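Next up: a single chain in structure tokens, the form predicted on its own.
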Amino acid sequence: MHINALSDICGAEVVGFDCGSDFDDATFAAIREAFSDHSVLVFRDQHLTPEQHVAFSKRWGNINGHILTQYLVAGYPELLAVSNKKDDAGQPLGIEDAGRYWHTDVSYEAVPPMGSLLYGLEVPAEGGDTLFASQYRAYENIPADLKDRVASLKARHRFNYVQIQASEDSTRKPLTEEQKKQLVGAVHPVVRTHPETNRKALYVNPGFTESLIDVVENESRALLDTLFGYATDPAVIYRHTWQVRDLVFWDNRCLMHHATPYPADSIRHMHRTTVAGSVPV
């Protein structure tokens, strides 16, 4: 097994290893230990069962289910499709244009996850890359008067997924009633400290992130929109080219992510799980 890293803002590729195999604890360390240091690992070449998917993925942690029951996968319920496959039908079957915008897994929640690994069964040609923005890089660029005006504040997230789907030319599923109850949002902490690095990340996300909690609306506006471009400058993004067969595995606790788009006659056909977290500090 090799770990090399793939940029000098985070990521790194762990060649030699199949995820699906009976490895011992002090392999499962070295690799926690590259998740530590380089936020997003890319395990190249796997050839993984759904089951192989789930039981890797709870090596980490329990997983979480998701709100959009419609996208997952027949049969594992702990697998979010993200595909622009169709069915014999012509409906789809997974979300196409999921995480076309900047935003961190499931930050409505009020305990979001750790982290979302998603294995590449098709991938385009061209186009769908990841864009991963360190959220470390981010909080470390802000000047320190900003640092002290953002340091107690905390935001409100909410999940926008009914705005989407009444937009004109999106092609995702209407939620249920019951669904629609459970967009409740959540509040977190502007800055959050990683549970286990201890450093310091922005947890804000264009995504789901609302408004600013005790600050009025036009500053808080305004606030936000300067955190974001903190956020997602190029000097803080490493872009994934995703092979077939990647499965990429990244820190919610310090990354926000963002889907490329890509040719409308190609295909790609996902599968994601993500991984309990704890509530953010």
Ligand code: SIN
Contents of the next structure:
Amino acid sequence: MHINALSDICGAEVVGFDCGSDFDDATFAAIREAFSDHSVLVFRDQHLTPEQHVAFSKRWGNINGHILTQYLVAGYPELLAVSNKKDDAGQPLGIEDAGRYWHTDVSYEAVPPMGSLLYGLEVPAEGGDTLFASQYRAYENIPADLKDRVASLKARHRFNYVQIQASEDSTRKPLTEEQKKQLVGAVHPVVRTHPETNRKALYVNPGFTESLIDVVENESRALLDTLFGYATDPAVIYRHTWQVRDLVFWDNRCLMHHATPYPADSIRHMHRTTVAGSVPV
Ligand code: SIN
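Structure of the form predicted together with the ligand, given the form predicted on its own:
Let's see the whole complex now, leading with the same chain.
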């Protein structure tokens, strides 16, 4: 097994490794180190059953469920379907428009996931890439006076489902009353310290960050927009172009991501697990 960096921003390919195999602790330690160093790991040409995808994910921690239970894979509550496939009745099998905006997975929960593992079962010939933005780099690029301004700020995150559902091509089913009740949102620091690397990363995202706490509305909007500019600067982005049977593992504690559109007549069918994280500090 060896590690090939894919860019100097983030992203590395783990070559010569089968995520479905039994591997020893030394191998796991090497992969963990690569994850700390590169924030996105790409495992190409993996032939994984759903059980193997779940088992590999569990090596990293407990698996979180997802609030949108209607899109979990039948028989596998750990797997969220990100897919534009339909069932026999013409109903979407998964979330078709998942992540079509900059976001950090599930930042609207009090304890957001540390990482996500997305497995590409069918991928389009063009489009449908995933962009990853390093929030370490974004933080580093912020001028000192702005760093001081946001150092102790907190932000409210909320799942803006209604807006997402209302977007032009959304096929999402409405939330149930129970789901609405659970979506209370969360408050997190604007800058978090990664619990393993100890590096600081920006932790606000256009998808779910609603406002800054104790900052008047106009200033909150303006500050967030400025921070989003650093967070999504092309200079901090790595683009992952999918090949079928890629398993991509990314670190939600220091990255945002964004799925790009693809032609409506192609299929993009993926399964995602999310691994439990810790309260951002
Ligand atoms: C997601 O936001 O987890 C989905 C990303 C993707 O489909 O590329």
